[in-house]
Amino acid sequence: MTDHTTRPIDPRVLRSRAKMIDAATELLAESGPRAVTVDAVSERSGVAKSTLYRHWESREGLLVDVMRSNIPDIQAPDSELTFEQALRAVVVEVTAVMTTPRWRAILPALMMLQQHMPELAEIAHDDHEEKKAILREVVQRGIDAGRLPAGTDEELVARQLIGPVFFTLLTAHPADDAAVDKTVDYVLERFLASYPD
């Protein structure tokens, strides 16, 4: 009698996969794509580069998972949130995300393999489609209950509510938390204030 039952994977090599893409992610981050070579994520994870090459097949092969390992999930909000606490809910976790260390480090560098990658363009394409379902859904909301008006689009309501904060990410000091809050709040409070009840 044959055997269908899927084999457990080894701990220990989930491990030694965690680590080089920790260590690609790290290298990433501080010195951009050029920094990630197979003898640079060998050293810095400390895994043999044989163990590398069953993994992936090439350099570019594990770029795509250090990619697919560091986007964020966002999670839809509460089906018993009002529109104004699920528009509130979806923005304060964009920017919950988007402030983490580790993300405001490798943005930059993940935003310069997609023009290289046609890869990584659409494993963020694709997240980028998740993410605008969630906001289409809490848009519909407030369509709904007569807050916004029916047509409303919601990629130009991502581009009006995260694009300010994204910029603020851009030009405020790192540690300047409190410029990233006041610019959640100015443009939420902006963009309610122009749809009155």
Contents of the next structure:
There are 2 protein chains.
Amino acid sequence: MTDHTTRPIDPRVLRSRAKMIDAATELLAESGPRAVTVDAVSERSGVAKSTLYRHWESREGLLVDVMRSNIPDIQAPDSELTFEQALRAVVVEVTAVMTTPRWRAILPALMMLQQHMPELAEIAHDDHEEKKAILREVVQRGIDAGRLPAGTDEELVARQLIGPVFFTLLTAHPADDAAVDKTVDYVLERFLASYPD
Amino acid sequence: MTDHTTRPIDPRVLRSRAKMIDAATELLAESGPRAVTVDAVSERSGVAKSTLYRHWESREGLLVDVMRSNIPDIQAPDSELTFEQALRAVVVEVTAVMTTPRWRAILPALMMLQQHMPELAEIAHDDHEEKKAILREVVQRGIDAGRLPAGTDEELVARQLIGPVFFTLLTAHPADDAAVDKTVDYVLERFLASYPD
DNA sequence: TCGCTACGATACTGTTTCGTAGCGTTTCCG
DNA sequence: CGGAAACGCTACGAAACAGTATCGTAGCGA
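Previous: the form predicted on its own; requested now: the form predicted in complex with the DNA:
Shown next: the complete complex, the earlier chain at its head.
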């Protein structure tokens, strides 16, 4: 955690950084990681190459920050919702953010780059933990309401619920959002139906 | 379909081709697609670069064949098995071939390269169709046995059953095969339990 | 054995890429 | 307003890379 509280950050730094990350993100989404070259980012962003190297030690450092800044956040469901509602809300929101055109274009690259960039693997891992924490809270709500057996593993539930969406995203033809919706409905119905009132 | 029936293929061609594809596969699994350069493949395989260009028009052509030759096959389940047994057999086998270290290393690259290499996308798509056909037969068996409702969509079943495994493979820490097994068991139990005898 | 085909070795071209360096200019901030 | 920090521009070096060309050699099959 950098202390951006004590001393305000020079706006020039923020501007340049944002421009470069945006440009790099575009290139990544359009043509994959190979297209994210230092020169291409410099040209598209309008920021000089020398400035890029003032912000990052190497091209890889830039790539890491590009990924970090693009991983979508999700919000914890409203605490007044019932278990069923909360579960639906979480799955629907995760699906929604994953279905973003930009994320659909970036996700495969993240999956691949992870393998050979430990820093990226760590970022992805931390993100999963964050999201699992949200789901864990929902599962706990289900247990408290007697709708789920005590000791239900939120990780297994996550795989059960998100796995099919993930699979659809990476295998179905792009722009086949109907497939994704169908998957979500089906999975939720089946999951909830198996624990009848 | 090439006619390798009329005239036998020169063994030298087969040898060179196999060597190059093996070397390229290794490089791909070790260090990703960027490492699969023409020079690197030539060096590791011991086959001259000029020979590589006698076999493929470009580096991309080689990459396509590398993927094609690495996509694992699965077998249709024995026709004497019950629906339950057949379903288990299919899921277990798909999981087994996907869990291969080599395939785990290659799969993310395929997911990514697909986006910008239509030929690869087609290969992957055809492979899915092949595997879905096997599952469709099993689902039909389930319908005939009255264990599944008529009109069950094998595609949704596939997403339901394979999705979680797929998700686990791409997100869980590598070498966490226990996670995969747990996923398979859990998914199968839940799926079958929801259609009681 | 003989011809044809595939192969090996090497060199070479042209391009792309990462990363560095120097120097003048703009922009922020106290 | 003035110093400091960030930036733009350009040129450059070195390596990696795709793909081509040439020529001599080895292996296959009839």
